[in-house]
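Listed next as structure tokens is one chain, alone, in the form predicted on its own.
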Amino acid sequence: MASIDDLDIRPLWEGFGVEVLGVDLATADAATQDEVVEVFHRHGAMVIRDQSLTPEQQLTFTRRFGEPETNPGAQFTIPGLQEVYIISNKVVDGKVIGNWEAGQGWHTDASYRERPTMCTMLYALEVPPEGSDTLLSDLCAAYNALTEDEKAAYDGLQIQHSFRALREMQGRKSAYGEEDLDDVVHPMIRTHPADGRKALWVSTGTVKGVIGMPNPEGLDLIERLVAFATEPRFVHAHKWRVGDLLIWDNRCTLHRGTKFDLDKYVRHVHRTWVKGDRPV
């Protein structure tokens, strides 16, 4: 059986995050896995590179973090597997096959849910070889670096999250079926279950605002706090390589995607969600 100590990990970006060598998934006994699940849940981020993976193997792997999510946009999900979503810009037989839009602008999956996501994997198949980089910002080192004054100012407060209006925001009516979600409140303050660090749990897209703080003052909190989260010490590019799995921690991290040429370059990705809990 598979010991954390006998996992090579290094560092994935200045104390954030850490890089899996040696491990091939799709071989795995289920205690190793289990092992780098356990891993996970105690640095924001982990990537797997040379990795051979079919949807199954990946929804496999998925299970043990927890419940997969499955995907009301059937359309951009592997036939038979809805819990298996494709992010690309690849035409087969006339038809874009995938996403491409997904993962614009700073955000954290299904905020907008009362139980948002609690971890989110992205497995490369194609990738440009400019652009397409996914940025993750480390919440918790972001939450460190705010003052004691800020750091009791914050904690208690709730923000309002709500699908409608990213819906509202994009100019255009859901295509998953989630149009009568009721909005939820969150708190701004998060404590991670596994080790009961805090992150500075700011998003865009979902938030109508701040609970008990009229807008745009509670906009505009919102608007500084993420800019402050995302400033270049706390953020984390991730370069793609065909092969690589890359996981984060939704409870502790911000992420979007970055621009490539889609004229001239194919960006072609499988995501799996794991349901999370309440956030606390």
Ligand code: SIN
Second form
Amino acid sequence: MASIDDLDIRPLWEGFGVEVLGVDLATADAATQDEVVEVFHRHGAMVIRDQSLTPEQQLTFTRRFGEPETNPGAQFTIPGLQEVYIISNKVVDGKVIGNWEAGQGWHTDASYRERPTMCTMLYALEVPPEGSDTLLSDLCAAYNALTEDEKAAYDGLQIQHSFRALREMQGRKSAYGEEDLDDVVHPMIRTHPADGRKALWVSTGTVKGVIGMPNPEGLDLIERLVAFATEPRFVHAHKWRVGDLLIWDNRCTLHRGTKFDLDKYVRHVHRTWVKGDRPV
Ligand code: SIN
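What I would like now is the form predicted in complex with the named molecule, since the data block earlier showed the form predicted on its own; can you produce it?
After this comes the whole thing, all chains and molecules, with the earlier chain placed first.
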């Protein structure tokens, strides 16, 4: 059984993210798992290599971070485990068994909820040899790169997040009634509860505007800030290996999936989410 002494933790990218080696999460003791969680809160993202996890084991590890979110619909979840979502283009008995196009635009998960998702975990069972990187933008680095005047101007601004706005833009309805969720208002500059670091917490898709600023001015500002926060200097590409468990912190990152050749390759990933706190 792995213990804390076996943990090998290295920087993943300059100033952002860590890589964890030397741990088998399926058998690691509680202290080791909790140490991994503790490290995660300070680094924005983490990849734990060489895992071999059943959906139940992934869910058990997810619980070390907090309460798992259930997915609103049972389609594309593991039977009996609505917390484990299947991102896949794999075909079984003539049917695609997952949602292969999840998360293609820059976003932070469930920002339209009062308590947005704290972290997202993707576990890779099959990955293409090229394409399908997951991109992560470091919103603390983006905040730190603002001028002092910009920081002062954006501190105190609030963004209206709305699931309905996304569906109106897409011109389609959700099968799960999320349109009925009331819009929520969250700060544009978000403070991380672990150590007080600040993030430029903007997003796309489910944002409707800036409180007290008429549109298009409000949406234009958000668009400009997302373009800034996703400049190449703040973005890191995770290149997948089978057995990777990638975890990102939605309190201080934006993410997006990228395309791959669907006719040539299979990408098969299990996703879990952890419920978060109200942003401050
Ligand atoms: C997601 O946004 O949930 C998925 C991203 C990916 O599959 O790379």
